[in-house]
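What follows is a single chain, given as structure tokens, in the form predicted alone.
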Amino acid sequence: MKNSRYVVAWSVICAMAVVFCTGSPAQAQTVLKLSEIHPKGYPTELADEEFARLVELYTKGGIKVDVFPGGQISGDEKVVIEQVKIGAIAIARVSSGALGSFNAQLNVFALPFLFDSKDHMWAFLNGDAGQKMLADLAPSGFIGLCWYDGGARSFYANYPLTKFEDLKGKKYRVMPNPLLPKVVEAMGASAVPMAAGQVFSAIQTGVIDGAENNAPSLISFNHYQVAKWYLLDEHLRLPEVLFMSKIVWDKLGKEQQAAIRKAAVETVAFQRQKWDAYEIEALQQVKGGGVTVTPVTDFTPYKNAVKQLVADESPKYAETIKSIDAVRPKK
């Protein structure tokens, strides 16, 4: 056991050495790994590539970001976050839902029906309170760089799912997060925490009955092939986070840090544009793949089901919710 700990520690040291020791002294270049679970061409992956381009541009070649899409490093965001925390991976793009297990303030996004719309969410994320949440990742060992759009999450299943009552008694995958299982269970289903990369086979084999996610993810993970019913209840809007290891960050110069922040901020509008276009395209692809898509017109039973949960959990995030309410569009 003692020797195995030495092997793990040495592996981490070697991984970090690869990050910082590339090129000859005359052509020193810092190479940073960026982990992305979605495949090439997905909106967040395209934003990662744009970020990499801008970082190299703004550091005049001093830093090169290598993007590893499609879960090449790991298809489990929890594992990726752990690796970023210890500095074995420099940068990652993950869901705020996954990062909430490492920084409790982000769990506020797991409260159902927190935002009225996409515009409402972005009014908060772009404001002082949203930017402070990124800055407040530092005590957890991360440097928050920017938010990306993750769309609205809805339920999909391998059985006829067209109304609220159809959720009762079924098993649904959720990402590992302290609050998300409670949301699913409040709606009458059983929650099964699971990495995204395991969902396809779990639905296919009947280990779970379905999952909840956005339409682009149904395409990127091919879940639409095994889950033919999609109920658009849009119970969650979980923003994505581009973030960096504080261990790696602290080894960079001030100008390099400023260049990375500048590059990240400039990718936000790029990612949002790509997301908006792909979200429409993905929903059409899902329908074209034989999935029955049912929009929800009456959200009353969904909101009533989670009303007590929201009341119980909201005090933990009182200041953040106050800021979210402050930018809520007037009806």
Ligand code: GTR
Given for the second form:
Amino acid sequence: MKNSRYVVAWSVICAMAVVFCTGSPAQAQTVLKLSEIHPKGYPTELADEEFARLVELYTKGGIKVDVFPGGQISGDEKVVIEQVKIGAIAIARVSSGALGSFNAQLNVFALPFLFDSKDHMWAFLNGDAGQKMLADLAPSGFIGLCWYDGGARSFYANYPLTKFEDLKGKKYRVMPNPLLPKVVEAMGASAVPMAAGQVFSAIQTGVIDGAENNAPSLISFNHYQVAKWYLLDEHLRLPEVLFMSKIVWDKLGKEQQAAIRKAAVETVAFQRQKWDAYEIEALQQVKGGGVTVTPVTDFTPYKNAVKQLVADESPKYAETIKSIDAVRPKK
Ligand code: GTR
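Compare with the form predicted alone: the form predicted in complex with ligand GTR:
Now the full complex is given, and it begins with the chain already shown.
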């Protein structure tokens, strides 16, 4: 117990280096580490950089955010989240799919076909219920700062995958999350949970037949090089989250906390704009890389396959789903 307290205290010191620029405490600068799995230039990474710029501006140099892109700290978001929880990493940007293992309310996003569209998702995320979900990360040891767009996720594989029936009996990687394996299994495939950093070689060596993600991730993780079929069934929209360690947060002053919040909120429109442009470009790059991309015109078999699962799981998220339905675009 004594030992683990020591580890936590030491970790927080590492996450929160205080640099005394001139030796005078009045000019001390707090340096916070931010972990990002995607490489430099990816839409979320650009938003992290913008966030860092704004934090430094709004704290008048009192806080510097150091962005570590490309999974430099860890290519496993589960490890990153654990480190944020104990205060060893101050800030991270991860998928809500990964964070769902630490904060169950987020697993609502792991329900397939939850949102009708990108606009529908944002109407919810920007509304009171979406913002409350960020606030409700606190009991898990996190301060939710803002949502970012993560597009829609679809299946891709190293064998001809052009229709629903092709999923049957194949092995697909999923993010470690309590609900995601059930989604893939409901669609007839078997689910293999693993970290994003392991997927490339797992596809290459045939440990798995495929995975599921948005087009930008197929490029950023180079998966398009080993998976030559991409079936755009768009079964999930998992928003990205920028969040902070509550342990580190609680050590900051009120003004610094307000500056961090303001900076985060202001990066949302920035990230969405970068995302919207890159989503289109990345799909072109995937096609240009020799991948056969098949759009889905009839979603019926996909939706039918997960119908029972959605019915079984939905009661756990009844309040949130009510708020999601309330902003569902009229048909
Ligand atoms: C991406 C997301 C990453 C990571 C990855 C995954 O869409 O941006 O943060 O979670 O998916 O599948 O592990």
